[in-house]
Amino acid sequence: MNTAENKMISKSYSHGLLIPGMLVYGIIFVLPTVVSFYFSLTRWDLLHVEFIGLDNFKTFLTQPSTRTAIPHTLVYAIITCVCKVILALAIAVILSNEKIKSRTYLKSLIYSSCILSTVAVGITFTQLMHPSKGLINQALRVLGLPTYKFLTDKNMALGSVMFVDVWRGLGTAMVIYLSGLGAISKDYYEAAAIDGATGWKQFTKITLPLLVPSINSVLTLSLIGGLKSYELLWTMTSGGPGYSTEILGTVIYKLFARSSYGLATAGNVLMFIIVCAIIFPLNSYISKKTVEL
């Protein structure tokens, strides 16, 4: 009986259907990831390989053009992620209130920025943040406030791009929260109201604990997105002024463009290590906090 059943399974669910997908994924994604560990230890021009040990990593972590990339990447990813997690939660909680008549409109409008291409958003905001005639500075001038060189001041550029990143990414986080909030049964709130718990207490004792899965996915998605990000920074500042907005994504591209393939691969391996070192412990920590319904 058992062998007949096994035979039926292997016949009806043939491994053949698994092959096309795994083949593309294996050759284009898995194989490069695996060999990247070896090539990061070499001087490499795509044809000739020379093993040089950990030299690439030493260079990457000491050269002025690359050594700031890791701290910048961490700052960029963590700050944009925290802003999205908190701001989107606040917006979603407000919009989940059924008394707000324009909630569908507001939800669509806030989400609309997420469907636009990052390059288009980057180009538009670069002009809005123009140091002398940009609209933001025009508005500040009208209000009698000091103007800023948003993208050309070393101390402001990274922050300005982070602002645009949050502007663009907020919608996705908000939509995820809204569906999480929609799944929380109204009974909990009614029961809490009878027991005398109001507003803030309901939020911290009911909403937040039951929303942990949504918070987890917003956190993970935006953190991974931030660590891998590249497009917005490349469009708005290209890593400048100086090296003040270099992150791993821009540095790897620049090294690739000037054919330093081994060094670029080392940067990629560092990105891989950072992503894994942050995401896996974080996920296991949060899954412990998840409340069973």
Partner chain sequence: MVKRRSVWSILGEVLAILVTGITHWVVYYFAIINACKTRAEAAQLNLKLPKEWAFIDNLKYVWNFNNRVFLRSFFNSVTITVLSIIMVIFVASMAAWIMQRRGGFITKWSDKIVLAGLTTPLAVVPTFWVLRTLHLNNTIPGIVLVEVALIFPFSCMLYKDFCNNLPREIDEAAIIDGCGPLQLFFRVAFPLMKPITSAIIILRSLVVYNDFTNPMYFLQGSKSSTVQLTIYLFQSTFVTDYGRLFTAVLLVCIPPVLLFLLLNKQIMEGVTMGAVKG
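Other form of same protein, the form predicted on its own, not the form predicted in complex with its partner chain:
What follows is just the one chain, with no partners and no other molecules.
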């Protein structure tokens, strides 16, 4: 058997190993996605399907709740994403300093928020932010400071939920950054110190460029999580008061709850398109900035 035949057999064998994974991926992801696109063009229930074209999308986009939900979703995703990217990076850089004695304990403490159920976190903060009985407002009263209607004031509700979302997501982002920082050789910093580079110079010229893959991961995960967020907002405000915290996730849930399955599926497809339209170009752009170690 010659070398060419060996290469062909090896290539065929390698392609054969891909088949089980491709089948699983196709059944779990591709097939449901295609089916969802089809059902978004229909009026359906568990027994009947009626093809109605793009009517579901027209109806979904013209709803008052949707017109409010789309900008809220974008604002929610962008602000929570930026806060997680910046705050988690600052925390990771600080905790990567070996001079901090309690850094292992602090890492565990910050990450502990990520292992909690989203619903449990939502219920807990709903009680903490209660306008009269909440621990936060009670503490403000003791200090002689004004109290706030965190979740019942239209101007504060969305910001209050975003604060909780950022708090809960910092741990995961921090771990990703710490992993990236651990992969950077100390030789770079030693060489920079010999050349007289300050701590800020080392951070901007060494740490940040070499952390681009980690930043990309945190940015992508945070942005996707913000765009398709649902559980926390529903637990804390159910989209209220009024439409002040309505986002696409809560609108879609309400449509499913009242058996408007085709309309809700169209909303899911629209969310999928928005996520892809934002994430893929952004991810591609940032990936080009990656510095090889």
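Since this is a predicted model, take the numbers as computed values, not measurements. Positions refer to the first chain, counted from 1. Just so we're on the same page, rigid core means the largest C-alpha set that superposes within 1.5 Å between forms.
K.L.:
I want to check Val24: does it shift between these two forms by 2 Å or more at the Cα, with the core superposed?
P.N.:
Yes, its C-alpha moves 2 Å or more.
K.L.:
Superposing on the rigid core, is the CA of Ala257 displaced by 2 Å or more between these two forms?
P.N.:
The answer is no; the displacement is under 2 Å.
K.L.:
On a core-based superposition, does Gly144 travel 2 Å or more at its Cα between these two forms?
P.N.:
Shift of 2 Å or more: yes.
K.L.:
If you line up the core, how far does the Cα of Asp45 move between these two forms, in Å?
P.N.:
Here the C-alpha difference is 3.0 Å.
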